[in-house]
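Given as structure tokens, the chain that follows is alone and in the form predicted on its own.
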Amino acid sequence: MDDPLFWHRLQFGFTITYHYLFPQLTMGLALLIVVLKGIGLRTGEAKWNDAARFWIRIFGLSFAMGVVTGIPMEFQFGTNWAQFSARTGGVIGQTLAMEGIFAFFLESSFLALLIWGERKLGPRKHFLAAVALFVGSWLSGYFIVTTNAFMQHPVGHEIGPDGVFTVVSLAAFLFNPWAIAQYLHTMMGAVATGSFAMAAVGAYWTLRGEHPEPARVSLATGVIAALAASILVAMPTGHHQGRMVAEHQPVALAAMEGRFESGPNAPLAMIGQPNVAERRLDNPILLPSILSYIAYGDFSANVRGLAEFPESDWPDNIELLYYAFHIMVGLGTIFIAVAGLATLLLWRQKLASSRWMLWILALAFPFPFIANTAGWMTAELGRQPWLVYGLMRTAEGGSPTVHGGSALFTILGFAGLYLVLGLLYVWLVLHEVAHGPRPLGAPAHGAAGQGGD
């Protein structure tokens, strides 16, 4: 605990956890917007631009929380991490410039059109500037996501004499065949939480018997999109990205499935708790020869497992990365069943009537934010103790001149203005929600009970 670098790593994981709330509900929400606005556009009924309208504004509110919550992030770089900056700045420094510059500004811009000009963009325009909403959106999750498949698979670079990084093909760097798997199942995951987001309020507006057109607008494309997208993060891009860790990180993939020998035949462990001390898997419960499917597409293949590699390159938080990981398919797992029920009660035209799920969806929302949390534990945890995997020590990146008594009171001060603009951004979420959505023109207040209208 006396370790400046522990504190370090505290305040950056606390920080980019909770910002990550946020841009992983409005990158779904972005491409849902697009779908709501599409079919309005197409069929002219007023009830889908409505629902986009509401869930404009639910955007608006999570992406200034992003923004807010993400500024101290950039610092971080600096403050925390001089080292690390100092050495890879000219290569992640490329990615980092692109999101603030091309995306960010994209997204903003055409997020206030959204916001306010709908009556004078018409409705062809508006559909245009949600097209761009959710391209900038994107694009700024591609940036960073190829930011960070540099420091899990670096490609595209060169080191000079002094140790810096430099891009010498900007092309690999930004092609990185695992930036585009890490993205594909990073979208794949924000678009099942937005789904989920909105089949919550869409149940939860039915259960109330409140703003019916809207209500089953947002519940019907919520249930449908989330069962194509909690299918799509399993299956290719979770498979993909799977393979990807048991290529380049053979060592992360033996520590995410507590496996501690090598040999062929490797079964999938669906639960169990690993004994770091004692290196084995206590009270395992196995399905055979799945995990050498899984990593290498031969039931029959060799998985090699913890005692093959040198200790100095076991992840440091075994059992933490042992659990993140299987959190995260355990609900992803869940999130398929539950949508797929849920979607079967819809071609039935039961879902409306069906009380006990629409209690489901509404209690389901918060568990998509966990699995993605839950992903990105294990992706990080997983390139331990690396911060570029292979060639930079996560310890060799720090900021060796800031003590641990500061990182921990900084630390502090963000838990104390986080809860603050928590609450403040429920309260305000909450609000949208009891008011429902708005036809166009209507005033911000007293329009609860309209959005049918």
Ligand code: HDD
Second form
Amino acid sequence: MDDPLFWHRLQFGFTITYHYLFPQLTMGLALLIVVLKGIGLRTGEAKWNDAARFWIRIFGLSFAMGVVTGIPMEFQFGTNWAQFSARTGGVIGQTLAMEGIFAFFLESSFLALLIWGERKLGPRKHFLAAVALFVGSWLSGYFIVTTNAFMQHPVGHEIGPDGVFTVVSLAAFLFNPWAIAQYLHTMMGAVATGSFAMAAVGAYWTLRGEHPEPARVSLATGVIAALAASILVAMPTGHHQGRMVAEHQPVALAAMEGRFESGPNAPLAMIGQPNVAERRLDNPILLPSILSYIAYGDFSANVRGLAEFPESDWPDNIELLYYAFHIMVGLGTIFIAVAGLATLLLWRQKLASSRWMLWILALAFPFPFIANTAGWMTAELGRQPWLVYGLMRTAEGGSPTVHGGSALFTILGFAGLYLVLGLLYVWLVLHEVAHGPRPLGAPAHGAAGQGGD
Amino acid sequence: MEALWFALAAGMVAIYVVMDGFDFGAGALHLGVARSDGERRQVLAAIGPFWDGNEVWLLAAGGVLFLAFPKVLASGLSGFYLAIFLLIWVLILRGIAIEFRSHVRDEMWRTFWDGTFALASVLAPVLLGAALGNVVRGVPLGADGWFALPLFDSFSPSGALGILDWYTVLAGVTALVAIAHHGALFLVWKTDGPVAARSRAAAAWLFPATVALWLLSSLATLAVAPDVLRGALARPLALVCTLLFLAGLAVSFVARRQGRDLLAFLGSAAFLLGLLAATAASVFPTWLASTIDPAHSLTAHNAASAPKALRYGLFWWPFGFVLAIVYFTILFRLHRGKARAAAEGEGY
Ligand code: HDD
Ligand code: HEM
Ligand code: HEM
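Now that we've seen the form predicted on its own, could you pull up the form predicted together with the named molecule?
In what comes next, the whole complex appears, and the chain from above leads the way.
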């Protein structure tokens, strides 16, 4: 613990995990808001725009949290990972600067119009503002994922004699195959979060018999999008991610599966506890040959175990990595089932009367957040002990002049600040949900809607 | 090419100060110039559509520094570690205060966020000004290009250096007053009624305060970093920038008295822009001067990314910059005229 690196990692991991709670929601909602506004524009029915107006308010609150928690991320490359930044700025500085210039300006300029401009702009231009915001937020996702993909699978660079990285092919770096795979999977994860949130609020209103029209619209849009996203996040994007890991980070794959020995017909562990000291998986329940198929598309393929790799290249938290991966995949399977069943009921026009299903939907919204967080932990823990895979170790990346005491001070500061902000955010969102959609241009609160309720 | 990127990065920092400066200034003054809830919401309506975009200039400038001079970014941010996090926390509180305040109609809730907003808007320019003070004064960079400074140590002119010491705090206070003046002129331009009248009165005394503090800081700079002022006199570009900021200062005074409010605000913008540009032109090529040995200083030459990376940056940077200008033009056009407090529940 007297190693400052531990605190740098804790701080970065904590602040990025917290930050990502908000962008996954806003990126998902951005798409769904475009859908709602688009249908509203075509049909001219007020309920679509009413629902969109409600979701834009939730978007605005979440966006504010995303912005203020994103700013520290940008700085922490320099404050906590100074040696990493000094060596790789010539590569990842490109995408981080592009993100600011191409994405954040776009988002921040058009959000104000979306939130305030419905009357001023008229329906068509207001729809365009929603599209601009969607493009901005999905672009910012691409640039940041590309940055991360370089750390996972470095391409398009060269390393000078002083160890400094320089981009030598901007195209190769920007269209890193890892980035494309990671981006598609991440965005589908974000849509899962957004659509389950939308379905949850729709289900809640339906259960209470409130705001019937926007409730129906939110429920239907949320459920259908949730099914699409849940399928796409597993097949083809999650599957493809698994193959990339098998090909380029085989030691990470072995750790994700708690697989210590090599061999053909590798089973997929559904349940089990990795026992690293004894080098085995305790109490396993296995699906035979499935891992071989996922990793190499062949049920009899050989999948290498951890024993084949030097211990110095093993991820340093195999247990957490294993659980993170299994939580993600397990939840992903459950999402397909839940969203599939809900869609079936919707199609049979029985959803609004199936109270048990509405309860499930109303309570399901936290799980995509968990799955996304677990997914990133898989990616980031699996990358260890490398900061840039195969080229630069995490231990080489910290800030030489920042000691553990300073880092702990700032971790505690973030913990306190983020706790308070998180509580306020949840409270405000609940306040909005309780209030429901507002009519266009009417005062916000009825006489009874005073604060503090 | 390193010189070009030095200019781009410094220019983006200067744009950031001018842009976020007006909303910092408005925030620092709003408890005084806007007394009722309606007036406060008018101030928020004036800056609301812009503040986040303004802050993106900081991120974009940071990105450019990262791309072109990664060693400067790494050494500076890690060396100023605690001060950077103070700034970050202040920016977090400020953003949340703006966004959350008007969501709930409750007097205590709003009073709390108004106070938070004012405090954060005061602290942010002080910290940014102190950062500039550190850059001008220099930091104890070693031969390996890293340094660490205590957050504060002695505040006496002969004592040990700190991130906050007598000189940098003076720079911070100067920045605060200049930015409050800038924000007052913005509010004079963008609001009407009592808010505009009180902002005009505030600008009237903030102007002499800005001039006095600026002179005082210049004298102090002569004492701690004489080379910077010498550079300013010796370099034609620095002299041009100096003339620009003096002209801007004069315009901000004269135009305000004549009631040409937009011109007065632009004069103040030219003042801030010129002052920062003149500083950059006089310290070039040094980003971070070493107080131990000038040979250890991080400069645009020894801390730049490889030429290939810089060349790639030039492919896309101009497009992004033009797009950013387009967005801001759209934004200012759609929000032209005096800001009105939004209806309750719409906007800020
Ligand atoms: C709702 C969220 C969600 C769900 C249900 C899933 N994932 Fe996922 N997964 C993510 C959200 C996510 C993510 C947060 O988007 C990650 C983190 C980094 C990344 O690229 O995507 C991720 C990473 C990630 C990785 C790690 C990549 C690496 O190590 O770099 C693999 C192998 C998979 N996913 C595979 C799957 C499979 C086979 C799933 C089957 C159901 C699955 N994911 C469901
Ligand atoms: C939003 C999703 C993300 C989450 C939840 C996440 C999570 C984490 C976690 C938990 C760690 C700590 C790992 C450890 O201590 O072993 C970490 C480290 C790190 N991540 Fe991520 N990460 C995310 C995205 C990113 C992105 C997009 C980047 C790059 C642009 C990035 C860069 C880093 C760096 C530099 C470290 C520190 C070095 C290290 O421990 O490897 N992360 N992240
Ligand atoms: C180390 C990694 C990261 C950094 C440095 C970072 C930085 C930032 C910053 C500075 C902002 C505020 C922008 C503004 O002022 O408008 C922001 C917001 C945002 N970030 Fe991140 N971010 C990181 C990780 C991620 C990841 C992994 C994603 C998505 C895959 C993401 C997506 C977004 C989006 C969509 C926004 C817009 C605000 C919102 O929708 O909540 N970020 N980020």
